[in-house]
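One chain comes next, on its own, written out as structure tokens in the form predicted on its own.
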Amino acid sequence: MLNLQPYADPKYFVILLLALAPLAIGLYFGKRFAWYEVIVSFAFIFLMFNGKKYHEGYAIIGFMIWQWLLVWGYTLYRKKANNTVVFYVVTLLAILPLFLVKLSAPTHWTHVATLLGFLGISYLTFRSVGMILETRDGSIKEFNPWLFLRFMLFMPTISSGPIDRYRRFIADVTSVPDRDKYLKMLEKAVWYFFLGFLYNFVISAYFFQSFVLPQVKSLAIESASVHGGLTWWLVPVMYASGLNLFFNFAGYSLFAVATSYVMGIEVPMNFNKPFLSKNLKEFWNRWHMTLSFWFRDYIFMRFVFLIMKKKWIKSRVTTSNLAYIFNMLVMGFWHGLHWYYIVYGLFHGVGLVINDAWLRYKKKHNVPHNKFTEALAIFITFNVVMVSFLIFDGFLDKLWFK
């Protein structure tokens, strides 16, 4: 039976573009075929989870029913009351399936992963939790089952993002771009498809994954075995794994954005030249931006607001420092319950604290700012990020503990 994994090979793209052609023709003439769009999305989701992945198909159905009941129920409740405990309980219940799936890996609960896990569970959780948070704030006042399904099961971004917001998505999906705008979107889509192919298939899959990484990791393991776990071969492993992470993930994101543009939906971009960042805070404004901004808006800012509202800490600097560490630790745990993900989150949390301290020092002492210092800042930031990606890769776990 045909099984299509998102953006995995040229066959997927041929079938995808043929399926989207009627939708594109309709948009060109100012018509959005909503039912056809939904049928295409559901068909591709079905093809993702059929065959050997049938259990993931059942899992996503159960997940959607669960999230539907939570978001719908909380929307009805929010019209009458706004109890904080209820809000936290509903939010935790929405996160529960993802938490159990993440917990299943280190605890070897394979039955839990089989029962609840499916490709894209993280990104669907972000969507539903975001809706609950915005309902709590009063930004979302009504629950529309049809629009909820279209938002949650929007096919292009289901597997790897970008992470969209409900109100932004609904504004697009309930309107039709004019012809000039849509032609510009198609022009961008073609460019993003070609750039995604270069990033994902040529640079990441062929150059790094098939050629560079197997070689340098093998040499690192061999050298570390006779040097107490440390070796200079970790340096090329660090750069190769870090660059591979970018090209692989950025490639998938470009495919998702391009497909969305063909469907007349302007999902936000995920990357903006992150390796040109002059400091760590700027890096997180350029890297996996939809994730970074989601955490900033829904975790960092709320954590800061809670501390200030309760007056637990008077110092704004201390509050922001704690929020940085808490925010990035949560992000680390979200990636998985392995030590290297948690250390990765802590690394960036502490890094942001140091970054803010340096920016305050620069402002106070009028540290020189010129092209040389900018280039130095980019160089330092790039290498700090590469060290964090070496941790994130999990190779150190294999090298030192297995």
Given for the second form:
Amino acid sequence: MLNLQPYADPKYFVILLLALAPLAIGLYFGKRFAWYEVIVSFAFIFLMFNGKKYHEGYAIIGFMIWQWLLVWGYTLYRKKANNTVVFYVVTLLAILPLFLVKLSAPTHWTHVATLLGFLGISYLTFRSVGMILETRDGSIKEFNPWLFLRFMLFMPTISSGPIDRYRRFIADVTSVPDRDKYLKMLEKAVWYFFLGFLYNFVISAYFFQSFVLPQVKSLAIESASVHGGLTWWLVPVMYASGLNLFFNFAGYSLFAVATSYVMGIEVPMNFNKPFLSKNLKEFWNRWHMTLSFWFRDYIFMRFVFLIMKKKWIKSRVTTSNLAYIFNMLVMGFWHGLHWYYIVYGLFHGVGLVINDAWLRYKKKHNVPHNKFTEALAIFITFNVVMVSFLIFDGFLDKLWFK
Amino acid sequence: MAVKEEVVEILNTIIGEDISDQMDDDFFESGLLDSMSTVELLLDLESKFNIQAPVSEFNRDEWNTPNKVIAKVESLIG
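Moving on from the form predicted on its own, kindly provide the form predicted in complex with the partner chain as a structure.
Everything in the complex follows now, all chains and molecules, and the chain you saw is the first one.
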């Protein structure tokens, strides 16, 4: 049976672009074929879960019914009342499927993972929870089943983002870009597809994953068996796995953005030269941006807002430090319930706290600033990030505890 | 005091310098305002003008200069 994993091989792109051609022609002539777009989206999602992945297909249907009822029910409720407890319960219920799937890894509940898990559950949960939070704020007032389905099941970004926002997406999907703008989007799409091929297939899959990484990793394991867990071979492992992470993921994001552009949807970009960041805060404004902005707007800012409004903590610095650690810890847990993801989150939380203290110090004192200090800042930030990616990679777990 | 002066005063206090000569400068771009101070701004505007400015209404493209904040506040006072 035909099974198509998103952006996995050249064949996928040929089928995808053929399927999208009628849509592109329509957009060129100022028409958006909404039904066709939905059918293509559904067909590709179906093909993701066809064959031996059929149980994921059932899981996504169950998941969609669950989220549908929650978002719809909460919108109806919100018109009449606005109780905080109800809001928290609905939000937790929306996260519940994802939470159970994440929990099934360390507890070895394979039946839970089989029953509820599917590729893209994280990204669909972000979409749904975002809608619930905005409904709470009164920014989303109506539940439109048709637009809800189109937002949730928009195929290009289902497996790995970028994470779009409901109101932004709806504005795009209910209008047609004018011809000049659409042609510019197509032009960008072509460029992003080829850049994505270079990043994902050539640099990540070919150079790092099948060539560099297996070699340096086996050398590290070999050396660790003689000299103990902290071997110098961890340094090349660190750079190779960190760079691989970027090229692999940035490549996927480029594919997703390019595909969305062909469909006339301006999904936000996910990466903006992250390794040129001068500090850790800037890094999170350039790395996996739609995720970090999601966390910034829906977790960090809401957390700070709550603390400040209720006046629980007087000190501004303490508040922001707590919020950083909380925010990044949640992100760590979201990646998965493994020690290395949680340590990764904590590492970045503490890193942001230190970074903020430094920025405050710099503001007060006259710290020299020139081209050399900027280059030094970029160098330090890059290496701090690389250490965090080595933790994230999980290789240390294999090396030390397995 | 007019809305404009009051907003500028709030911004000056939060940012810690006088911004009245950079009314159209993007304060996120320049790093003068971050997520923390944004929340402070929203809370100050809320209590000063008695308006509802929830976090999810806060779109960084629409709130990124002093003049835009003034326009937003004026529209929210209605």
